[in-house]
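Quick heads-up: it's one chain on its own, the form predicted alone, in structure tokens.
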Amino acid sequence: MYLTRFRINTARSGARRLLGSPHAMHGAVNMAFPNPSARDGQGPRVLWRVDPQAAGRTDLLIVSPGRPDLTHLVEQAGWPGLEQPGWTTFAYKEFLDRLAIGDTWGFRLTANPVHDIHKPGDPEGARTKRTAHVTPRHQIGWLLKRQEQAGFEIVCTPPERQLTQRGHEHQVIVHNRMPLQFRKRDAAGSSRHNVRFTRVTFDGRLRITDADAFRRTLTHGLGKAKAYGCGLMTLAPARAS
């Protein structure tokens, strides 16, 4: 497994096109691999996420079973005139192997929190419709429902500190909530249809409860819309609470 960081040159028109279209970015990421990994859920897959940073910097993060070649992205959305390659790839497996139950980490996850509902007036037995969670409370609830199976638990704020943190029980916040829409050709390529989804970013602190399940979360992704920049969780040393 590999973790790659690519800095995007937002002044280039190619970069703006990729940043404006999850479908186009998905295609560009796939082109980094001569043999993209299978998406059958059995093995690790390619995951990616666009991360806005301080001072206007924007990074593309990729977790992948194979080492990527992002030369084409440098030409479209990087600094092709520089001598440096434009991206940094780290061996990820060694880090994953060191994860253990009880470890506490800061995390960032960009995801597509959805639930299945029946609309008012639907006849009995009608199929449910997948719908986005739209409030931070429900989006955090979506994450909390998945934490046990995903091998972690969100760290709770001590009761004596909850008053200073607006009553938040869990150490997680939601930001960069963004509804997205683009047109995509069907499998036969004969027609286009609209794809709509909501992408949100969670930042917080977690504790590992099942190391094997957690490694699977980091390499297989969490939730839906993984092809479009959702599902990738990354870790950082947890700050003292």
The other form holds:
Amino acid sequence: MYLTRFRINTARSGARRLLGSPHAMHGAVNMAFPNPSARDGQGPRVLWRVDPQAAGRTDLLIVSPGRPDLTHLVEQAGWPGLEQPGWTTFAYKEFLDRLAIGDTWGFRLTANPVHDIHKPGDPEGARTKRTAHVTPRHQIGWLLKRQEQAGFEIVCTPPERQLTQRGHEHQVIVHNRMPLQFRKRDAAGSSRHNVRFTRVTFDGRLRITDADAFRRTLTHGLGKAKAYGCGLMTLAPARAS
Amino acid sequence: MTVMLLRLAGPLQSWGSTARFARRSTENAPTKSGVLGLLAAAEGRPRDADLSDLAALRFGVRIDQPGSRLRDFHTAHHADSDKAMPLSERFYLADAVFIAGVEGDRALLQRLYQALRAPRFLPYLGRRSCPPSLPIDMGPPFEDALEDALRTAKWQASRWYRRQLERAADMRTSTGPVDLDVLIDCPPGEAPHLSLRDAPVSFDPRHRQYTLRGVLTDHSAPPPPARRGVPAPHDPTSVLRPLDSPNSTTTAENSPRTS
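Starting from the form predicted alone shown above, please give the structure in the form predicted together with its partner chain.
Below is the whole assembly, all chains and molecules, this chain first.
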């Protein structure tokens, strides 16, 4: 597994086209792999995320089973004039192998929290409809529901440090809520489709409870819309509280 | 000599030395008359009591967090007659934190410390409407010189103010570390840097009296750095090993040969 960081030059029109449409970015990321892995849902897959950093920097993070070549992205949306290749690939596998039960990490996860519901007024026996979680409370609830199976638990806030009576039990925040809407052409290239989904970013601290399941979460992604920049969780050293 | 330190922190403070009539100004730092008045009130001395023992104490103050100025256009009506009181302009320091120190006779300071722990009249920061937000007590009197005690005391600034300074240092809008200003009574025989009329002679409401007080200004050593090595907000690559760039071998071949 590899983790790759690509720095986007947001002043270029190619960069704006990619940042404006997850569909275009999905295509560009896929084109970075000469031998795409099988899409049978079994093995690890390519996950990506656009990460706004401090001071106006925007990074594209890619976690992939194979090593990417982002030359075409550098030409469209990077700094091709510089000598260094414009992206950095890191050895992710050796990091994953070191993860152990009980480790505490700061995490960031961009995800698409949804649930399937019957709408009020639907006839009996109608199919459920996938619907976005809208409020931060429900979005965090979505993550908490998945944490056990995903091999981690979000660190709890001790009662004396909770800022509010309810809703601050766990050390996680939701920010950067982004309702996305874009058009994509289907394979025939004739009809147009509207794609709409909600993307949110979770930031918080977690503790690993099941290292194997957690590795799977990091390499297979969490939740829906993985092609559109959701589901990639990254770890960074947790800041001492 | 023996020194006692006081922490003066509150949402509002007001320390006037030249305030007259309807314009009630404030200095940038606590005044000697204000702090001695606080101590005298804690002891329960009446307004017309003798102050000579307190006035003989040497006084100094360190500005840990300068705060900001606040102007209040003050209107009031008399509680009984409902007549309009004179309109006045009152100035305050908002969100300031100071350390004040008094140096002098050990027995007297011990007595004042006991009084601060169980004050007869409530202490306030220059004006009755300005209660302290943190305990004034910073421990019992100890043997030290006033200058050294003020210099080595722990930085008392609030957390948000420290963070603001750190952020300013990150943005490189501030130059160098912060110094804390120290204002100390000028020893006799030296030329003072500035003088204020705030050495109290009498707090008698019928005839308040103050004499001039010379002040030396100085900077204390910068406070210790609050937090070192603040981690980047979220950098997942900080714990990973970068792989060699695939082009590195070719660029080495293409580079011009110097030998």
